[in-house]
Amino acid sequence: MKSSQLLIPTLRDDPGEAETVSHRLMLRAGLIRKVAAGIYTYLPLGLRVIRKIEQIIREEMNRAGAQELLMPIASPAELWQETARWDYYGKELLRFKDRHERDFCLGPTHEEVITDLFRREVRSYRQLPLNFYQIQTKFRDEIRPRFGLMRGREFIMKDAYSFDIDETGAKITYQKMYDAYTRIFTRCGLTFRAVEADTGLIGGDISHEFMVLADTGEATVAYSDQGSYAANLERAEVLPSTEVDMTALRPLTPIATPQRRTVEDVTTFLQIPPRQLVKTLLYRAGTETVAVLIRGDHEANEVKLARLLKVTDVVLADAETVQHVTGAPPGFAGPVGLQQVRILADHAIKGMKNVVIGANTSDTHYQNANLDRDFTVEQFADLRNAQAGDPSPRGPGMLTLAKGIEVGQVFLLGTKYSHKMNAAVLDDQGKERFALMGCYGIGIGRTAAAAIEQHHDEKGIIWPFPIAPFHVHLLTVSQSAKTTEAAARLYTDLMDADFEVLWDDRADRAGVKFNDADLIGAPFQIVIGDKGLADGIVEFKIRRSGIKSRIAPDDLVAHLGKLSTEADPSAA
């Protein structure tokens, strides 16, 4: 393809709206353009990347035994009401009425639609296992769409749904899809980890997220520095502490802490380490308010708390609730004398002695508070975020934290949807059994964006070979007949060897072409000019390393063949 025939509206300066590397470079390289908040047009270069990711996904889904179909983006409210997600999903579900005043929504996911198809068409266990997938547009009405394709409202997704007769079969299918995802992201040239994850709005009992590791990631991954354990921060387990404080108990003593509300303020004022303070956090969990005790240098994990309380989510209590429950403004809550709410505590609190806590009185804390003597806890649980240096909860090693970008997730759903929607088949005994389901999603635009977050430099994108919009960027730095003829010959030779070539044939200055080539990020660049041709060579550059070499045009196809095999994990 020639640049003169392709829409590639590159930008010299960073767009003011872009917050992340991928968003900035996708706009600057002419891959996408914004239509509305969280809604983008994919321009020719961007769409080429999307289609390549889709092709890798199709090949691996088919290899894993899944069947491709295509479901509608709009679905009737009746299906969502069967699973109670019409209300439960909240405002992210974009609802509308058709001309007959019937309620519909734009699908953010398709569990209801596929389960309805299954219950209408499948009758016997002999037809199982089944696994269906689609690549299609989704819509989630995010309250704050941001980061370009990372968190949009409209996005392209591969979603798959499996049906098995029993748990054994469901776990086999889940593993097949887990393995397929591993192959997909490896083939895309990404460095990633599969981590244990919370199931969130989708539901189910077992889930793994596939995280592309990048310093700019919005999620945190905890993984063992020696073993295989890995989980996102929401899910990462923390073992109960084995530390035993042998310090003698000291008398409970109130102390004035005027205007000291935060852990940092109080510990600095009292000249103690944060680990010697216990913060009392009040949460609203459904209709209940609970108090949660967390060590001062730890962070509460609200997902774990919600799971413990068996509610969909928890939120910090507002100032009015804190005042009502404790008799003091926020910043001075403590467990001593707290009567109106249940008190829960993280495991780390159990071994602590002589701690500082809020006194439920304005501008006052207690020193030397002790569990059982001064306050009691109804239940201890793992309620904090893992930290670097914590022991791995399974296997050897200590936990390390890294940033990651979620590009895919697999769920073992069980009968959550099949039971509610009566999706049953007859087993080998002639009895009806609800199908066990799994669902498996990949954000295709997010995968492209994550690749940029992981593969870029100060000049622009550095695409992994398998998903690059073009393999080779051919640049002519002269408009002479000799250069044009040599470029046309090389262009044809490379295309005949199955390389995808972008030929920058524009009559622009060489510097403009070089900058655009680095910005667009094809893995290899070839520069042809009169001076080099006079010496019988062209300049060859590897975008990732920046290494340049002088090569005879007739040797380029063989040279590129060797490099491309090394660059493409699926080429061998």
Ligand code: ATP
Given for the second form:
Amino acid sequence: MKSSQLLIPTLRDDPGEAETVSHRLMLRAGLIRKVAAGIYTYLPLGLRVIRKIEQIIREEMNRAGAQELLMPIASPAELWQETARWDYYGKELLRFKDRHERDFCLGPTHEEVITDLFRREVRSYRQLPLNFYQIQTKFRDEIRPRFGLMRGREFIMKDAYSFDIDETGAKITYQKMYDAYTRIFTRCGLTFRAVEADTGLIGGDISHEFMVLADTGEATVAYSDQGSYAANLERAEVLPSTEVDMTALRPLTPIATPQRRTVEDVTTFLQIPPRQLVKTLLYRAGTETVAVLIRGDHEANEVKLARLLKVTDVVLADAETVQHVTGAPPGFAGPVGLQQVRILADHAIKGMKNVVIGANTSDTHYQNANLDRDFTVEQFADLRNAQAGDPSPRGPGMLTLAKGIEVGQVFLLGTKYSHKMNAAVLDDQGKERFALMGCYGIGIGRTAAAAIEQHHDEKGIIWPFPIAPFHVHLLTVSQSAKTTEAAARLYTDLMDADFEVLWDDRADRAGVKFNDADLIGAPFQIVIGDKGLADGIVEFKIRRSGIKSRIAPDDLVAHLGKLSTEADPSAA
Ligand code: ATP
Ligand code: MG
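For the form predicted together with the ligand instead of the form predicted on its own, what are the coordinates?
Below is the whole assembly, all chains and molecules, this chain first.
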């Protein structure tokens, strides 16, 4: 295609609103434009990238035996009420009423709709396994949409749903999807890692997230430096500590800690290491308030707490609740004499002696507080985040932490939805059985953004060949008839050889064209001008390495053929 006929509104300067590289470069390279918070138009170049990723996904899903269909974006409340997610999903679910006052929502995910289809259309185990997928626009009214396509409200997702007659079958299907995801993200040119994941609002038993490792990732991954263990930090297990402090118990002593509320303030003031303090965190969990004891140098893990308490969400209690429960302002809560709420503690608390802890009195802590003697704990559990250096919970090694972008997630759901929605088929004995389901999502826009996070330099994007909007950027640096004619010939020859070519035929200065080409990031650039043509050559540049060479126009197709096979080995 010719630049003169395409809308590619590149920006020279960084747009102020963009915090991450991928968001910045997507705006600057003219891939997307914002319409409202978390809602974007995909411009022609951006859409080409999206379509490329979709195509890779289609090929791999079809190869894995899944079939494509397309469900509606709007779905009726009745379906969501059957699984109770109409209430459970909260504000992320965008609801509306039609003209007859019937409740609808815009689908954030499609378990209900597909399970409804399945129960109406499928009767026998002989029809299984079945795996359906769609590539479709989703809507989630995210509380903080940000980073461009990375966390939008309206975004394109590939979602798949599988149905098997038994657990063995479901696990085979899950593994097939896991393998397909591995092929998809490899083909997209990403460096990623599959990690054990929490199942969140989707539910189910087993789940993996596919994480693209990048500093701008919103998720944290914990992985073993020697073994294969890798998990989302939300989920990464911490083994109960075997450390026991053998120090003799000293008497409980109140100590003035004026205005010292945080772990850092208190431990600096008392000149003790943070691991000698126990913080008491008050949480609102559903309708209950609970106190959670965590060692001073550890971080509480709210996902683990929510799972333990079987609620969807936990939030730190507000100042008023803290005052009401402890009789003191926030910063001085402690378990000694705390009566109104249940006290839970992380495993690490068990072996600690003579700790510093809040005294439920303004500006006061206790020194030498001891479990069982001064306070009791109703339940110990794994309630903290894993830390770098913790032993791997399974297999050898110690944990290391890294940032990751979740581009896809696979779930083994079991009968969670089929049971609630009565989606059963007859087995070989003629008995009704609930189908065992799995679901599998990939964020298409987020995958494109993640690719930019991993593939860019200070000049712009460096697209992996298989998802580049164009393979070759052809730049004419003269408007002469000779150059235009040579460019036109090359343009046709390359397209005849199945290369996607963007011809910058604008009358702009060469410098402007070079900058735009580096910004847009096609893997290969060809510069044609009068001077080179006089020598019988064009200039060829590999975007990633910056290496330039002079090549006779007639040799280009063969040269590119070789380079592109190297750049996309999996497509063969
Ligand atoms: P997150 O934890 O990042 O909010 P999620 O776990 O809720 O994501 P899933 O329900 O697993 O998301 O959805 C499948 C995939 O859809 C995700 O792996 C991600 O790639 C993509 N996705 C989810 N939410 C968004 C969003 N707001 N914007 C863009 N892509 C998204
Ligand atoms: Mg997810």
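Numbering follows the first chain given and starts at 1. In this text, rigid core is short for the largest set of C-alphas that superpose within 1.5 Å between two forms. All values reported here derive from a predicted model rather than from experimental measurement.
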Checking Asp265 here: with the core superposed, does its CA move 2 Å or more between the two forms? no
Align both forms on the core first, then report whether Gly532 has a C-alpha shift of 2 Å or more between the two forms. yes
Tell me whether Leu25 is among the residues that move between the two forms (Cα shift of 2 angstroms or more, core superposed). no
Core-aligned, what's the Cα displacement of Ala552 between the two forms in Å? 3.8
